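This document starts with one chain, in the form predicted alone, laid out as structure tokens.
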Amino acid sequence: MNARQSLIQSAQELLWERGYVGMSPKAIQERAGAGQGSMYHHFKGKSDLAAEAIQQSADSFRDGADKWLGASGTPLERIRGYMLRSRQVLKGCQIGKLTQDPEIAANVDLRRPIDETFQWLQRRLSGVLAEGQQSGEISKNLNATEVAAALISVIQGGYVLASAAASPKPFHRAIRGVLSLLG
């Protein structure tokens, strides 16, 4: 790997694990194993720093989704796929933890990709059920851009109810609850 994707890679590490207030240009470099040279030499600041870091953890979130989405099966064994997939539930979404940090919700440029994401996400999973809807798997009653939302939102609030518990079993339970709706 080299400097400057170190220097990326540990910025999306201290971007999840701390925000973008302790993601500090120091924590950055020493996680990294980089000199302040490099650092400046690859990015004119922290912000264009964590620009980058938050651009490649989007695209690798989007990687990751369509890997369960886009795989073999029924849409319905797709869904659940990428709703059961192993996650790092007392750690938060590496996207959407990101939500709730002032600094990035302040800045339209940090902000960006992450909206984009979900809006990813959203068309993705909405087409995925329209899907299921055309083979007859899933229920046409049931609007695929909402319940889209819906599958998103029990997974982001899913993350929130470990973090307040401690334990990924609030996770566990929303996501197999909202999937019983999905039949």
Contents of the next structure:
Number of protein chains: 2
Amino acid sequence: MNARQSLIQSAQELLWERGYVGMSPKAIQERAGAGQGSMYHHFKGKSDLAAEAIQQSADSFRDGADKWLGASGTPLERIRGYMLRSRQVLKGCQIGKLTQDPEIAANVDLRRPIDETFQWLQRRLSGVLAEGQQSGEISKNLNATEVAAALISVIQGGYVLASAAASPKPFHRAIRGVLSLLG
Amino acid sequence: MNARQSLIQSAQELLWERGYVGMSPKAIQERAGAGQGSMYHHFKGKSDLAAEAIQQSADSFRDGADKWLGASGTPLERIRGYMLRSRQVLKGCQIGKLTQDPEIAANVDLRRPIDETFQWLQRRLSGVLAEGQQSGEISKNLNATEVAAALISVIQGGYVLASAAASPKPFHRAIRGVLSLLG
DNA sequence: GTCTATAATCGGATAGAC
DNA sequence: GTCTATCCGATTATAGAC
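Starting from the form predicted alone above, please write out the structure of the form predicted together with a further copy of the same chain.
First the chain shown before, then all remaining chains and molecules of the complex.
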């Protein structure tokens, strides 16, 4: 891997582990095995590198979700598959976690890829839910967009409960809870 | 207010705004109008002060929730009241947000008050749900503990979606979604 | 209890040599 | 493209005077 991509990958890992505020250029360089000169040659600075790292993380997040939501099976089966897929629960969401960082929330270049990813996921889930409403698997009384937002929120909030407890159990409990509501 | 409590309050605000990693002793002192000598007289250091601040925030979080869940009305009305109560959506959860900070997750003294608060809330919500199951307002096929975890997660995850969008709308959409599922 | 002085380390970069 | 040198402010304290 070249130095540029190695720096991006190190930044992705550190953003996930420490957030933007908690990630120093020095730590990125050490993890990537690159010097300061290299980093400041390839990127304007910390926020420029972070923007690229976040974009790549968002892209792979989307690919991962689409694999489950576009799988074979009935709409409800695909939703359940996505909700129940294995995750690194105690690490939190590589994308969602970043929204709670004050400097990411305040910088539109850092926030936009995250916003677009969640908008995409809401539309994608909402489409699958609507399919299920057509086929009669899911109640037509529900608003698909609202239920999609709730499903995404359960995952994101499940990470919060799991981190608080230092255990993945509350995460899985919450997923089971919302799936039982969905029927 | 005395210097000690003023320092605690400033730490509470900064933890909410910037997280533990992003909060410097200097910023706490400036906001509290106190000097370094004062802060290090009253507290052993940053983490000692943060532990006290988090404990007080957790206590008031619990009081706030209990007011809604212990209000008058049927169980389902009280759940809806709690879920729909007004919140500072774009600031995020004063308690839940902290779990995503790496140094809080890694320090049991900082994490414990948060864990205990969410455990309490889950039990409290679960109790109200069980009441509703007794009275026939809520389906007896549901597991009250799992549904309680899902409800809390929707709130916590709603904050994430709202921060990503820089808008409270996805938060309210998710709450409406899960309430429609609950019936 | 609070103040000021001091200090070692880190943070986030810039400059110029190679 | 990468390296080393340099910079200045911030971080997280400690020491001792008042």
